[in-house]
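Here we start with a single chain on its own, the form predicted on its own, put down as structure tokens.
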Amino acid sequence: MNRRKFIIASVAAAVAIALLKPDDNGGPYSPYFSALNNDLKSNGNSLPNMLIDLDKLDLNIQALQALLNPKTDLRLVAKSLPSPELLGYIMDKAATNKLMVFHLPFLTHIAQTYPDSDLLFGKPMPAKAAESFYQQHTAEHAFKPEKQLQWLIDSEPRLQQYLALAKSQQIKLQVNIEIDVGLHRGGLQRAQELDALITLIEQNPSYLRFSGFMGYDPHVVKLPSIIKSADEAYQESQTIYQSFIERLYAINNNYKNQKLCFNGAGSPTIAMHNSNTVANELSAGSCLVKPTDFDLPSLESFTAAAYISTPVLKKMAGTQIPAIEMAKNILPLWDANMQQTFFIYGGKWLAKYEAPSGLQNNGLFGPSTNQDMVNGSNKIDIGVDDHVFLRPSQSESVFLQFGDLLIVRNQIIQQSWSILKQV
């Protein structure tokens, strides 16, 4: 290679080099973060907490009101809501008393401290986990099943094993099929399907009784565009809808005279039944709080309610990796990201670095849920006690990883909402 090659291969590299190289990320609090963060040193319990910011959380329940169809109602979906007292703000706030439950114990939870609701099953039971619930119910409480609560059905055998129950019970069931409007998770597939269900719906009026379809359509924005707009995802969704209520009143035009429930949608498509839809009620949770897996571009009227908080348990400077100790203030040198090291109470969580910024977990320590290693810029002004902050990804199960809700307004704790019982 002769000098000139030499140096344009040179200079090449050290820009492969330069690009490749991370960009120092990192910087203090927001003043809304460093808010939150002298409170709870001061007030706080100084364990993991989930937040519940009460101001963004208002903000969140103006904007869904302004997405949804007037024509329909809205369910909330409790698992992505799992807190009694967060349900009760949420349904006072946004005048709704129905509710789309999918776990036996929230069930009976729900049932005891809103004997008032109207319930529907976002996914079909067992028909075991269902018997255990009429077990515990009495005839006394004030909720009343018979006219209350919906079970999902997908298929003609479930529907057989409910019959079965109902008549062991001597109870009758509110039946509620399941339709699939093209995401492919299970349910009848073609309104032809409907006929037979039916049918043994109406052969046994003293045990069922059709209370409506429910049909889920996440998939309509999560196509990629090569594939498939999401308009023409959700207009084919709503074409299959509308054959199976089509199909219904072919069946029984009776039922045009019943107050039937055709649920449908969900947070990432529900500003798609703005203007027109065959359902009339809608379903919605997640976009009340925002995890990072709605950040999608039908819900950027909504903004992030709940965060992670957890104090950080030891400060140290450099990078120190087991067995390769030699390269404490090496890694620091290729990415200034790497300049400190934070342990923090717990970790692995679902959930992304929100606040200071710049923060990342180091993968060649590797996870932890005890005190995840993580690493940060000299620009990261934190210390032992300060606490990190981290968006989840999703709320239904990482809620529930953390005992009661601390609930925020005006970045100061103002109190704490009981979790759903899981068992």
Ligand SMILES: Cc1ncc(COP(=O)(O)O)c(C=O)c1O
The other form holds:
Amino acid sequence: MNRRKFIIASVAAAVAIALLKPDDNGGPYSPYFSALNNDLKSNGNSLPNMLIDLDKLDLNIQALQALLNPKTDLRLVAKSLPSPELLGYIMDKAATNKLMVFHLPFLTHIAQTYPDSDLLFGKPMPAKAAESFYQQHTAEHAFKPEKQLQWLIDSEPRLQQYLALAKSQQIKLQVNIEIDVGLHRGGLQRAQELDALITLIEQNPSYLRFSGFMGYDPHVVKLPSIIKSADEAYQESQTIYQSFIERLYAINNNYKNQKLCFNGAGSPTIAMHNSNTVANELSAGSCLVKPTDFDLPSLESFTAAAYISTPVLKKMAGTQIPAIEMAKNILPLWDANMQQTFFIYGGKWLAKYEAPSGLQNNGLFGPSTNQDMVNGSNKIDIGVDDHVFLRPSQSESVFLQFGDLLIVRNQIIQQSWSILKQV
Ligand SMILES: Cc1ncc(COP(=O)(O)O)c(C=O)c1O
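Requested next: the structure of the form predicted together with this ligand (the form predicted on its own having been shown above).
Below, the chain from earlier opens the complete complex, with every other chain and molecule after it.
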């Protein structure tokens, strides 16, 4: 290599290194998280917790009401807000008694806690699981399943199983039929398939009542736009939904005069149903607490309202990794975000670091559910017993990992709310 080529190669290498070298992302708490940290240190339990910010939740309830199609009812998705008090708070503010349930123990709990609620299953339950509900549920209960609960049925064989259950228990079941509006997660795919199910229901009026359709459409906003635009996918899903409604009326025109539940949407698409929808009720849950998976353009008007807080157990300078201890002060030369190491209480949640800014996991050390290693630059000025804050990427499973929710207003812990029983 001649001198000229050597200089060019050296400059190119220096530029490449400068471009690849990670930025220093560290920074102090914002005033919001600083206040939360102070209150948690004074009044908290110094354990990992899931916090719900009621001020932000209130804003999200308003945002949801602002974009809800005024011709539709709102059905809250219980699995995404899995706390009886949280559900009660939102049902009150949003003036709805409609909930979508996905887990049998949640059904039992909700039916007892909110006996006036109107419940629709969001997934088909094995008939044996449904049977266990009726074994616990007696006629004295205020909640009346024959009027207030719709089981989701995705196929004729499942309908046969539910008919057998109804006959064996001498009960009447409300049947909502799952339709596939493009997600392909199950349910009837063609409107003609409806005929056999409706016939079976109508042949057994003492045991079964048709109560409506459920067509869930989150794929609409998740398809790459190069394949299909969200508007096009939405129109297609609506056309499919409409074809089932028309088939139903063609089978028996009397259904037009009945109060049926045509359930649709979910947080990702609820805004698309705003001006025109064939559904008469729309479901949403996650958008009200907005985990990171819901950072979608369609949910821009919502704000994060749930955070994990967890104390720092240990703080160390540099980054020490077993067997490459000599790299302790070299790693931070490459990545300033490795200037400090924190070990936190717990970890490896489905969540992203939120505050202070610039925290990151260490891929060399590996994750831990017991004491996760977290790195950050010297611009992060927290110490042992301060708190690290993360945003869950989803609510439905992450909320279940911390015990009671800590309820915050004005950055002060107000109370704790229980989590729905999982068994
Ligand atoms: C049938 C059904 N409807 C609606 C939803 C929407 O829930 P969320 O608003 O929490 O995304 C879901 C989520 O899984 C679902 O399965």
